[in-house]
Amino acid sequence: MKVGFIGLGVMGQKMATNVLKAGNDLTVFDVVKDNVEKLVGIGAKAGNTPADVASKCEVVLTSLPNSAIVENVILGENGVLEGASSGTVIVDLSSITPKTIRKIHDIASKKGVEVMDAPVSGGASGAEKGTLTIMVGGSKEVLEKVKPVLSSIGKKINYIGNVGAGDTVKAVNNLLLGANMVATAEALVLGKKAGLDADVMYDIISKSSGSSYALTAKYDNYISKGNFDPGFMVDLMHKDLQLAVDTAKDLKVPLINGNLAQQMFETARAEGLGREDISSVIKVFEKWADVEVRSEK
C-alpha cells in the first residue's frame, strides 16, 4: 500500500519504520530534516511537504504534538487536504481534543477525504516493538481498509465509535494515569518520611487495594533505581491532561482531580524535569519532604 507518514518524532520515527517494515511503499515528511533522512536511508521517499505526500498516499498517517499543529498539517496551506484526492484516508495517531479531529473531518469529508482519529498507548518502547494499542474513532468500513497499515504499528486495534471517539477514551486513560501517577508519588513519599523501606512498601502495596498501573509499571524501573529516562514524558502527560481539561470544560464537567495532576505536572515542568519520565513526578514531592524513595537493595 502506498503509505504516507508525517510527524517523525521519538514515535513517529519508530512507527514509520514499522509500516516501512512491512512491506508498505512509504513516503514521509517532517519540519526536521535529519529525521527524514534517517527514514530514506532505510529505503522510505521523502516528499517536499503534506500535500506532496498526500498526492502520493492512499493512506496518510500523521503524528503531531497537538491539536493546533494537527490542524495547520492537515487544513493549512501546503497541507494534507490540499494534495490529498477523493478516497484517500487520513489517520491521526496524535492526541488531541476531539472537537479538532471532527473539526478536520467534516471539512476533509466535503473533498471525499476520510478522517480517522487513531491515538496511540505503548510509549516509544511499544512503538518500537510495533506493540501499541490503538484506538480508533471513525468509520468501520475505513478501518478495514486501514486495519493491515495499522497492523504493522499496534498489537491491538480497538474501534471505539465515531469520529472523536479514540481521542476521548485516550484523554480518560491518560487523566487516569496522571492522576494515578501523583497519588503514587505522594503516598509513596509520605510513607518514606515516616520511616518506611520503599521496597517493602512496593511489595505489599503492589498486591493490595492501592496498586495501579502507576506503581507496578514506574517503582521498578525508574523510582527504584532513581532512572527517570523517558518512558513517557512530563510535558507529554501535562499535555495529555490539558486535553482532558479541554474537553471537560467543552462539556462543563468539573474536573477536580485532573485539575490538580495538571498542576503537579505543570509544577514538575518549572522543575525542570519536562523531557523526564512522568514518574519523576515524585521528585517534586522527595524535595517538599526532604527525603529520597529509592530501593535500598
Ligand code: NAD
The other form holds:
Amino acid sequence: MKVGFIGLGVMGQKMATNVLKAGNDLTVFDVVKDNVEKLVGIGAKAGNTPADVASKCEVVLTSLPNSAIVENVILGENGVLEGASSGTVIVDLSSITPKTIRKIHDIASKKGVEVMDAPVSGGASGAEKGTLTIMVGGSKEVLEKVKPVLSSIGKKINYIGNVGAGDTVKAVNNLLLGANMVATAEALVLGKKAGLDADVMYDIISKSSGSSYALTAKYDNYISKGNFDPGFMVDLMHKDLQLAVDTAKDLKVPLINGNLAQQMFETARAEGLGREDISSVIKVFEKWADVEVRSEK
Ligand code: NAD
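What would you give as the form predicted together with the ligand, now that the form predicted on its own is on the page?
Full complex below, order starting with the chain above.
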C-alpha cells in the first residue's frame, strides 16, 4: 500500500520503520531533517510537505506532539488535506483532544477524505517491537481498509466507536495512570518516612489491594534503582492529563484527582523533571519528606 508518515519522533520513527518493513511504499515528512534522513536511509521516500506526502499516498499516518500541531499539519497551508483526494484515509496516531479530531474529520469529510483517531499505548519499546495497543475511532469499514497497515505497528487493534472515541479512551486511561502514579509516589514516601524498608513495602503492596500498574511497572525498574530515564516522560503525561482536564471542562464534569495529578506533574516540570520518566514525580514527594525510596539490596 502507498503509505505516508508524518512526525518521525520517538514513536513515529519506530512505527514508520515497521510500516516500511511490512512491505509498504512509504513516503515520510518531519520538520527535523535528520529524522527524515534516517527513514530515507532504510528505503523510504522523502515528501516536501504534508500536502506532497498526501498527494502520493492512499493512507497518511500522523504521530505529532499535540492537538494544535495535528490541526495545523492536516488543515493548515500545505497540509495533508490540501494534497489529499477523495478516498484518502488520514489516521492520527497522536494523543490529542477528541474535539480536535472531530473538527478535522468534519472538515475533511466535505472533500471525501476519511479521518480516524488511533492513539497508541505501549511506549517506545512497544513502537519498536510493533506490539502497540491501538484505540480506533471512526468508520468500521475504513478500519478494515487500513488494518493491514495498523497491524504492522500494533498487536491489539481495538475498535472503540465513532471519531474521537479512541482519543477519549486514551485520555481516560492516562488520567488513571497519572493519578495512580502520583498516589503511589505519595504513599511510598510516607511509608519510607514512617520507617518501612522500600522493598518490603513493595513486596507487600504489590500483592495487596493498594497495587496498580503504576506500582508494579515503576518500582523495580525505576524508583527502587533511582533510574528515571524514560519510559514515558513527565512532559507527555502532563499533556495527556490536560486532554482529560479539557474534556471534563467541556462536559462540566468535576475532575478533582485529574487536576491534582496534573498539578503534581506541573510541579515535577518546575523541578526540572519534564524529560524524565513519570515515576520521577516521586522525587518531589521525597524532597518534601527528606527521604528516598530506594532498594537497599
Ligand atoms: P516526539 O516529540 O518525539 O515526536 C514528534 C515528532 O513530530 C518530532 O519528530 C517532530 O519533529 C515532529 N513535528 C513537530 N511539528 C511538526 C510539524 N509541524 N510537521 C511535521 N513534523 C512535526 O513525540 P513522541 O513521543 O513520538 O509522541 C508522538 C505522539 O504519540 C504524541 O501525541 C504522544 O502523546 C503520543 N504517545 C507517545 C508515547 C511515548 O511513550 N513517547 C506513548 C504513547 C503515545
